[in-house]
Each structure stands twice: as structure tokens, then as C-alpha cells.
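Here you get one chain, nothing else, as C-alpha cells; it is the form predicted alone.
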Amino acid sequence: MRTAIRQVRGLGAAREGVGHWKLQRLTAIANAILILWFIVTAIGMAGEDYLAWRAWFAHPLAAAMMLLLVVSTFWHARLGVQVVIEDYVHHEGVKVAALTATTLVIFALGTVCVVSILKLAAGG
């Protein structure tokens, strides 16, 4: 005879989703703060040519923001898609997939991003 507790014990949370739902909000508020300063940086840089943007792409603070918010910015994709993934995808074999294949191709758009910065702001 099993009680009830004993029956769900072991499938309730794994004590990941408060740090994930924590992890999400960083990402935004981050997300939120250097979007704001491209908004502003490009808005002041309206009508300047190439050679301009590649000055500015060289300039250390400037690649390092940009570096923080690419990775900010795939990260939280990352942590939504996860998310959209696990509640909607029920089939395990799938929602395994999904997730691999999520994850794959996020680290490979942010790998480029991150490649194509630096490309930039040692002068390539």
C-alpha cells in the first residue's frame, strides 16, 4: 500500500526552477540596460560611414558591451526557448532533441556573433 506522498516524491521540482526563473530575469534586466546603450551609441552614430563603426568596434569598451550583449542576449533565448520547450513538448525523446538542438544552434549564433566582435575590434 503506497501513500500519497509517497507516490510523488521525487517528481516534484529539482530545486532548478527558482535559479533558472532568477537566471531569465538577469538576462533581461541586462538586456534591457545594453540595448538601450546600442539604441542611444547607434543614434549618435547615425550617418557615419564604415570606417566610423569599425573605430568605434575598436575601441575596448565598446566590444566589450557589444560582447555583453550578445551573450546576454542568447543566453536569455536560450533560457525562453528552454522553457517554451519543457512546457509544451511532452514526448521525452523530442523535448530531449529540442533541447539539444536549441542549444546547439544558440551557442553557434553566439559563437559567430562573438568571433565577428572581436574580428572587429582587433581591427580585421
Second form
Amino acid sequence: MRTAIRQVRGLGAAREGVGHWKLQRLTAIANAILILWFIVTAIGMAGEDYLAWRAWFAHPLAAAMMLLLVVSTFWHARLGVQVVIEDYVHHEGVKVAALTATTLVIFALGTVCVVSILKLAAGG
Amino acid sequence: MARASKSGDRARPLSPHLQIYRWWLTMALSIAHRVTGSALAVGLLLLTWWLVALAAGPESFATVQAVMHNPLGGLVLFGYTFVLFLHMANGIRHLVWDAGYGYDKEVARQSSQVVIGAAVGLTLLTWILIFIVG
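Given the form predicted alone above, I would also like to look at the protein as it appears in the form predicted in complex with its partner chain.
And the full complex, kicking off with our chain again.
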């Protein structure tokens, strides 16, 4: 049951396996902080209208925190979805297609969020 | 991308899968972590919709608010906050495991109860406060 050394030689590890794991934890901690902050904010803003939210986003600190929240949550989602796909999609072609599609969608949506926040921050 | 050569092509004994095991709280929560994570990822569409609508103007934002204040929309938001708190609480449990603590069987069972209790409590607290403030 042993893999022949000639098959292993030259392939080896990519030496980046821990990077995914670390980033998942890093973004998890950032998510917890930023989302709790946003929930407290949302509670305080309950019942407020369009103009109140626009005024809230015009504050640089709020916009900066929202940008961090979007980057961290979308990044974390990308990493998590990758793990789920890699565990359950066994066909190599379908797996690569699914990873590519989800990555593109998550990056596109994240960029749309960032542009929206910048527009709100600029008061446009 | 190296694949497990020829051995993968033959019928080989498989390890028992989900339907074989008796359900435990720890196991259910482990599965729930993936399910809630996937749901939260899909839910990023809602965050995107909200941000775009707010940036687009008062009319589109009014549409989002109308959906949020509709009973079904409210139920989705309530469910989403529960899913969020469950994933967050269990995620913190995972971070504790990563640090090397809490692997004992009894401790793992108790921490799963704490996670569920925290998720229920935080969800209710959030919505009670929203109704008080709003």
C-alpha cells in the first residue's frame, strides 16, 4: 500500500497548505469583531430611514469598518466554500469549475459592495 | 495536481458514512457548522443588495425596507441572525480547539450545549433590542 518513491519525488507539498488554515482563522476573528460591531450598530439604527443611514455611512470610521467587514466576510466565505467544495465534489473537472465559479462570483459581489460603500462614504 | 493513481479506479472498501452513526449533539453541530457557513455565504447576497440599494437612492432603499418589514422578510432576517450567531459561537469553539483545549468527550458535549444556548440567547436578545429601539 505504499506509494512508490519515484511517484512522490519531484511532486512534494506545495508548501502553502497552512496559509489557507491561518487565513480562515484570521478572518474568523476579524468577522466576529466586525459583525458584533455591525449588529450593535443595526440595533441602534432600528427604525431609522434612508437619510439616517446615508448620514451614518458618511462618517469615515463607519465606512472604514464596513469596508473591513466586507473584505473579511467575503474572504472567509471564499475560503469556507472552497473547503466544502473540495470535500464533496469528487470529479476533478466539476470541482475546478465550481471553485472557479464561486471565486469569481464572490470577488464580483465583494467588489460591488466596496464600490457601494465608497460611493456612500463620498456622499454621492 | 497529483491524484491517487490506479488504486482509485478499483472498488475499494469505504469507511462508514453519516447514515451509519447514531446522532450526537457534537456531530450535529459539526455538520451544522458547514451548513450554516454555506447559508451565510449565500446570504452575502442580502448584504450586497442592501448596500447597493442604499447607494442607488431612496426608491431602491424603500424597496429593501419594505421587504425587511414584511413578515416573510422578517422571518428570513431572524433566521439569518440565528444562523450567524450559531456559526460565530461554534467558530469560537473551533478556535478554542485550535489552541489545544476542550477535546475531552464530556467537555466537547458541554461546549456544544453552550454554543446552542449562546446562539439562541444572542438571537433573542438582538431582536428584543431591535423592537425596543425601533
